[in-house]
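One chain comes next, on its own, written out as structure tokens in the form predicted on its own.
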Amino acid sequence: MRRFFLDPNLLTEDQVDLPGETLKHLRVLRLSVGDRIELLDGSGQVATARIEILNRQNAQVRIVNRRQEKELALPVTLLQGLPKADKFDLILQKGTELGIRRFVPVLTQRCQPDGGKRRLDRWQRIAREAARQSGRFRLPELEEPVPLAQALAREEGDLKLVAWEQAITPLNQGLANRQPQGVVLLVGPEGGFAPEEVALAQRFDYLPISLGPRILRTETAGFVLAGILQYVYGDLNRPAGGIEPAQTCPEQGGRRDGP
């Protein structure tokens, strides 16, 4: 069933006029009156809806049931040194697919901050599309770029890791005997972190870890870390559809298990 993220305010009624962007998707997908789609509010609520009107100008649906879904991915926050050009687009897209819950672009000594805030709307669209395509029930949180010191001071997690090419602790040792409920990852921009930035991170309980003998690009390091963490602690080691059963209120009663 096709799914689309909507403004939560649009899902408060049983009859919904869909916005123009969603209308375009319905027409491209050649959906018709009577077809069913899923509408998501980005926080886990999923509404199954039946298309009642669909033409060039309008799309209207009626919600037939609602349910609340829970993601089993490990809550991961990525503090990403803002890279050059559009590399953050890729980081955001693939990180969303890997289940990262929160993205915070950070400004460091060696980053390229130009245009970061101006691109926030674009980043939100990329995250929404990546979440829709990858079957996520929640939209990741996305913040405007902030200075590194500010990000370090406010982020909380029972495991905090900073990827650093000069670290002597390999990742497997950093994860040994841990069962984190949430992880904060700190990844530098092109050129990495200055030593004093790593020292600052350590004062906020970040553990410098090595990702092996090869130097990974800034857009690669976060993927590697997120993938390993989701396999060890999250949902990448589960079969497809490995979502906890959700209670439903359908037209004729019953339950629905999985996505």
The other form holds:
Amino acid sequence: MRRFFLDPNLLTEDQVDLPGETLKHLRVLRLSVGDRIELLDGSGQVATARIEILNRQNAQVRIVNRRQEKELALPVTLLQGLPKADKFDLILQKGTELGIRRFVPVLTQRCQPDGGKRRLDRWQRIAREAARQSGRFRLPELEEPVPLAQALAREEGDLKLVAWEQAITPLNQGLANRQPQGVVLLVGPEGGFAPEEVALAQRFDYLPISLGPRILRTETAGFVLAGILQYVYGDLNRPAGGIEPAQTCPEQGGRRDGP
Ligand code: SAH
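So that was the form predicted on its own. Now I'd like the form predicted together with S-adenosyl-L-homocysteine, please.
Entire complex below, previous chain first.
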């Protein structure tokens, strides 16, 4: 069933007039009266709805049931040194696919000004589309850019890591004997961190960790960390539908059939 994120205020009644953007989507997808769709409020509520009116001007649906879905992803907050122009778009898109819960662009000494392309509404659209496309029930939270010190003082997690190419602690040591319920990751912009920024992060209990001998691009560092954390503590290892694999079939030499 097709899914659409909607302003939660629109989901309080059982009869809903869909906004223009969703109407356009329904028409592009050639859905019609009688079809069912799912409407998501962005925090886990899923409403199944039946299309009752659909024309150029109006799309109206009736909600037939509601349920609450939980995400099993580890809550990960990414404090991302704000990179140049469109790179943050990519970080949002891929980070959302990787289950990041909260994105906080941080302003550090070596961030480069980018001529005002930092627009929260644009970022929100990108994150919403990535959440829809990747089948997430939750919309990631997205903050306005903040100075590093402010982000360090504000963000909470029981494991806090700063990716630093000069760190001596490898990632697996940083994760040893830990069962975090929530992780905060700090990744520098293209130019990396000034040493005093890493020292400041340490004062806020961030552990500097190395991601190996190669210098990764800023976006790569966040993706690698998010992927590993979801694998070790989150839902990267959990099949989506809970569908059992096909039974072994002796006539085919014992090979498993794909779905
Ligand atoms: N200042 C560096 C590169 C910065 S890379 C230079 O120009 O040589 C951007 C960010 O990615 C870094 O601030 C760090 O957070 C992360 N990063 C990249 N490679 C890393 C590695 N091998 N280990 C840990 N963090 C890394």
